[in-house]
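The form predicted alone is given below as one chain in C-alpha cells.
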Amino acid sequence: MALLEVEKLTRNFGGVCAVSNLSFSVTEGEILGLIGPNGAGKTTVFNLVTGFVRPTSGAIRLDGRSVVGLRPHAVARRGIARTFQIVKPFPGLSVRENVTLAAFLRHPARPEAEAAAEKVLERVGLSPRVNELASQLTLMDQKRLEMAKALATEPRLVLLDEPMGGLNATEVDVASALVQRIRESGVTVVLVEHVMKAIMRISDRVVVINQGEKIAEGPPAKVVEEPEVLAAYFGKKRVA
C-alpha cells in the first residue's frame, strides 16, 4: 500500500480550477518530484494535502486513512509535515526556539522538546547557530531551518516546497544532499523544485502537472523528454 494516495483531487477557486482530477501516489521511502511550470498548481497540491485548503472533491489518504477535512495541526499529528516556498521563521526567536516550538507537537514538556530540537538541528547542520536569531541567518540556513521545523514534528512524510530556490550551485548541492539524508533517515519526501539538475539527480520518480492536471509520470530522465512536458515548459515550437 502507498504511504500517500491522492485520488481525483480537484480544487476550484471561483471560476478557476487550480487542481483538476489529479491522482498520484507516494511509496514509503521514496523521493517523489512534483514538477511543472509556474502556476501549474504545485503549491496548491501541498496546501490541499496538509489541510490549509479543503478540496472541492477527491480523496487524500495517508496509510489508507483519509486526511480530508483535518486542520493543518491534525494533519501534522498524523505524520505529514511541510516547508514553505517563502521561508517563514519566527524572526525574533532563536534557531533553537524556532525548532523547539515545532517539537512541542510530539513532546509537550519543554526539556524533551528542546532535546528533540537539538537532535534535528544537528541533522540539518545548524548546531553551531542554535543561539542566533532566525532573522540573522543566510538564505541557505533559513532553508535548513524550514526543514528542521518540519522534521521536528517527527513526520513520516515531508513536503518540501522549493527548498533550493534562490540558492547558488554549491548551496543546491548541499541542499540536495540534505534531502537525500532526510530520506535515508526514514522520512518519505515529496519535492517541488524548479532546479531541474537537483530533481533529476535525487528523485526516484516525478509527477508533472500543468494547469492543475497531471500530464506525465515516471522516471525523471524519461519524463522530461516527453513532448507534452516539453510543450508545457518551453511551448509547442520547442517540441517540433
Given for the second form:
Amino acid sequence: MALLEVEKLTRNFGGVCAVSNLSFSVTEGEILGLIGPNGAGKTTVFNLVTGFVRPTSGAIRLDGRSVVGLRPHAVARRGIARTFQIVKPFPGLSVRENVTLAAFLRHPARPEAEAAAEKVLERVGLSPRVNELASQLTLMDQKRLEMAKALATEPRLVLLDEPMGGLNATEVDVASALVQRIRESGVTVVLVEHVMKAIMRISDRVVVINQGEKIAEGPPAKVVEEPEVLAAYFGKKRVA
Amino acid sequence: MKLARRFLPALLGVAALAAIPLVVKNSFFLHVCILVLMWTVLGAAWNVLGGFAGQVSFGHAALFAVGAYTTIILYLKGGLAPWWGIPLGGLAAAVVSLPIGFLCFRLRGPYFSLSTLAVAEIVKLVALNWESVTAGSVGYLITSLPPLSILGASVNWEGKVPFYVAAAILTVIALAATGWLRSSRIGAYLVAIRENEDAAEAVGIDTVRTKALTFALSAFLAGMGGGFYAFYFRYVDPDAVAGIGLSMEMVFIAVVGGLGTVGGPLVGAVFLTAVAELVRERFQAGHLIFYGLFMMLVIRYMPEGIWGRVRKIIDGKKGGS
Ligand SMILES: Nc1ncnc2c1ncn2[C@@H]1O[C@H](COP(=O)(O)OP(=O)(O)O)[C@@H](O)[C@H]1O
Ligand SMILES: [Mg+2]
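Could I have the structure of this protein in the form predicted together with the partner chain, to go alongside the form predicted alone above?
The next block holds the full complex; its first chain is the one shown before.
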C-alpha cells in the first residue's frame, strides 16, 4: 500500500483553481519529484497535505488514514514533516534551540530533545553552527536548518519545498546528497524543485503538474520528453 | 551548585519581601510597597502572554475586572471572605479567558491586540449596564472586612501589614509561575510561537492550545490581582477596574521591566510606581508628561527593558552561556 495517497484533490482560491482534481501516491522509501512551472500549485499541494490549507474537495491519506481536517501540528505528529520554500526559522533563537523545539515532538524531556537535535544537526552538517542565531545563517545553512527542523520531528514522510532554490552549483550537489541520505535513513521524500539537474538525478519518479492539474507522471528521463511537459515548461502551444 | 544559583535569587527575594514590613513602619511607604507588588503581579500576568508568547493584549483590564467583581460580589452577597474570593476571582478570570481566546486568537499581530481592546470595552460596558449583578456605575463598597485570627492574634484590618502580606504572597505565586514557565517545555513553545507561528505548527506545536493555556494562566494571575484590588481598596466600579488605562499600565510595566523575563515585572513596577509617586508629588499638574517621558526613554534606549539590560550585562560578564 502507498504511504501517501492523494485523491482528486482540489483547492480554489476565489476564482483561481490552484490545485485541480489531482491524484498521485507516494510509495514508502522513494524520492518523488513534484515539478511544474511557477504557480503550478506545488506549494499549495504541500500546504494541503500538511493542513495549512483545507482542501475544497478530495482525499489525503497517510497509511490509509485520512489527514484532511487535521491542523498542521497534528499532521506533524502523524509523521508528515515539511520545509517551507521561503524558509521559516525561529530567527531570534540559536540553531540548536530551533531544532530542539522540533525534537520536543518525540522527546518531551529537554535533555533527550537536545540530544536528538544534536544528532540531526550532525546529519545535515550544521554542527559547527549550533550556537549561532538562525537569522545569521547563510542561505545554504538556512535551507539545512529547515531540513533539520523537519527531520527532528522524526517523520515517515518529508515534503521538501525547493530546498535548492537560490543555491549555487556546488551547494546544489551538497543538498542533493543530503536529500539522498535522508531517504537512505528510511524517510520517504517528496521533493519540489526547479533545479532540473537535481530532480533528474535523485528522483525515482516524477509527477508533473501545470495549472493545478497533473500532466505527466513516470521516470524522470521519460517524463521530460513528453510534449505536454515541454509545452508547459517552454511555453509552446499546448498539444490538444 | 546549579540548583543553588537558580534558587538563590528567589530565596533572597523572598527574604527581602519578608523583611520589609519588619523594618518599615511608615504606612505611606508600606502603601507604596503594596502598590508595587500588586503591579508586579499584573505585569507578570501580562508578561506571560505578551512577553513570552508575543501575544500583545490591550485588554487585560477585562480579566482584572472579572477578578475584582468576583471577589467583592462573593464577599458582599455570599459572605465569602476575600482570601477565598481572590483565588476564585483568578479562576473566574481564567474561565472567562477561554471564550475570549477562542475569538481573539484567530487573529494575529496587531489584529489580535485590537480585538482584545474591543473585548475589554465590551466587558466594561457589561459592568456598567448589568446592574443587577455589578451594581452598574454605583459600584460596590466593602465597609468592613471579616474578622480573622492567625496564630491566636486577631488581624487588624486598619493597618497595612496584612495587605502587604497578601500582596507579597501573590507576588511570589506570580513570579514562581513565570519562573516555572520559562524553564518548561510550554515556555519554549511560547517562544517558538512568538518567533514564527507557522514554523511552530509545522514542527508539531499545538499553537492554539498552547496560547489558550497560557492565556488562562495569565488571566488567573490578572484576576487574582483584581481580587486583591477589591480587597485592599474595598471599592469596585467599572471605571476603577475595567478602564483602558489599567490595561496599558500592565503593558508598560512588562515592557519597562523587560519582556519575557521573570524579574522584569517587579523591576518595572518598582520604577514606574516610584516615578509616578515622585512626579505626582513635585508637579501637581502634568505629572503624566514626565511618566510618559520616562517610558519613552526606556523604550528608546533599552528596548529589552531595565531588567532585560541588567541580565544581558550579567550574562555577558559570565562569558555567555
Ligand atoms: N493563500 C492563497 N490565496 C490565494 N491564492 C493562492 C494562495 N496560495 C496560492 N495561491 C495561488 O495558487 C496558485 C499556485 O501557487 P503555488 O502553489 O504557490 O505554486 P508553485 O508553488 O507551484 O509555484 C498561484 O496562482 C497562486 O497565486
Ligand atoms: Mg512554490
